[in-house]
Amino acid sequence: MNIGILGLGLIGGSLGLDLRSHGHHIIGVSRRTSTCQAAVAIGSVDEASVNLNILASAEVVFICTPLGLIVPTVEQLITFLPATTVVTDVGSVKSPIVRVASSLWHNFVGGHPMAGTAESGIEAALRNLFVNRPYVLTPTPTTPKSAITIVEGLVKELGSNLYYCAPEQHDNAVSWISHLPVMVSAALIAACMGEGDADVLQLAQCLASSGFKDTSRVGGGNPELGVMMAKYNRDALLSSLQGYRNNLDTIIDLIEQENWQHLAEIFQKNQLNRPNFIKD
């Protein structure tokens, strides 16, 4: 098969280098031409360019941009493509950007992979990234059932543990597991860098091991995708945020009252519940 990817990142560049594997002809773009040599010469794709007519063959793209470049990217590529060309993308809010780009292509299936690393850019690229790591798929009543056949086929071969729901739920979902996360990491950081007494600041920094290591990484990572998330799944990540602060407030006034009590049942409870969002 013909597989074209839109967007050599960490994504893009380990979704090619998977899919390769399996035989499909990798078709890349990407915006500079030193990312297209680079995906060609760690075997992530057959033939790259900066041009998206080179995509004219493809029987199925995946669009792996920012955020807010998909609808755009998608309004470009339907100048030129068959219409039995199947359209997929890997961004990590569905509901608007199904919306649109499924009034705009018959054959779009909303799709993303929940796998990544701290990296970025092409030489971050891994093999097996999407094993045994999720994959929803958000297909509407609309969307036809051999564009869905094809992506999940597609992914079943990334060895993913494939999940289908309505855009919607997908956001209200990751806007807890995902994207609360990344705002709750982002504040802890700027809370530290709070601190005015500058010692004692240079002794945190110093002392920092793997509690702050873990809690602290989706909040430093990359600015532009935290923005979009925000940006893209206001209303869910709103109620969410909102949903941690009373959590946090109610901590916060147990402390004051000294309600050891009290306290040590939330994170009685806390031990509980955590391994039903943890499957390793």
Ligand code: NAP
Contents of the next structure:
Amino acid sequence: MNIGILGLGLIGGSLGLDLRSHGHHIIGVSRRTSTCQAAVAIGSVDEASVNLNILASAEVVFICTPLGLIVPTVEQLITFLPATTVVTDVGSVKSPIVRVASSLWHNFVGGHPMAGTAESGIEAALRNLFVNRPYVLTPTPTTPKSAITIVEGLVKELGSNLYYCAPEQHDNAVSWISHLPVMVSAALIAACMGEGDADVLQLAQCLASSGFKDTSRVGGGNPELGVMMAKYNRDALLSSLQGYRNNLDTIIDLIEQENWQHLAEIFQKNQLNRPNFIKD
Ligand code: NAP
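Coords for the form predicted together with the named molecule, given the form predicted on its own:
Complete assembly follows, chain above in first position.
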């Protein structure tokens, strides 16, 4: 199959590596010529250009640009495509993208691979990034079945675990398990850096080990992505942050009241509930 990838960064570059290894012909487009050259050099794409018209022969196009550019990119891209081309995206927020992109292009299927690293750019592209990871498709009632089937087949080739939901459900769910953790982790790093005693701060930095590494990872990642999550999933994220703040307030109250019994009950419940979120 001729597959186009638009935006050759961490996600686009990684998709290219895996889909190409399944025998597909991958046509890449990115903003910078140097990125196009690097994508060819690492074997992520067969050919690449900074010009969108190279995608005219693609049967499917994955839009992998930064979140805020997905809709404007679809708008520009479709002027070069035959009506049969299936367009899908990998954006971390779905409702605002799917609403507009579906109205612009009948054969549009919203998607989101739940995989990533703290790195960005084509240099960060990895093989097998999507294996055993969730990949959510968010079709609407008007999305053609044939387009869903084509994207579904490619996602299966990546070795991902496929899920379907409405765009709004996706945004509410990822707000809890992806966007809220980024904000909480960012606040954790900022709070630690607020330590007023320079010696204590330096000691804390020396003593930080696996616990801090785990809890600070997502808050110390791509700044642009963090802002995009907040901007495009604002309502769901504010609701999740409010829920988080309520729970934090409860914990503060219990510690102030030295109510160790109730605090222990919270930790016991969490210990039971965490495995429901972490499925290896
Ligand atoms: P990234 O590594 O920064 O890659 C984005 C790439 O898009 C850049 O390398 C850039 O290439 C290219 N680009 C920027 N503007 C462009 C334009 N106008 N036209 C064509 N290409 C352009 O970001 P990413 O992490 O792969 O994220 C890409 C998308 O994946 C986002 O929508 C994000 O929501 C989604 N996503 C990210 C993750 C994650 O954990 N990172 C996970 C799932 C989904 P140049 O080098 O040519 O400038």
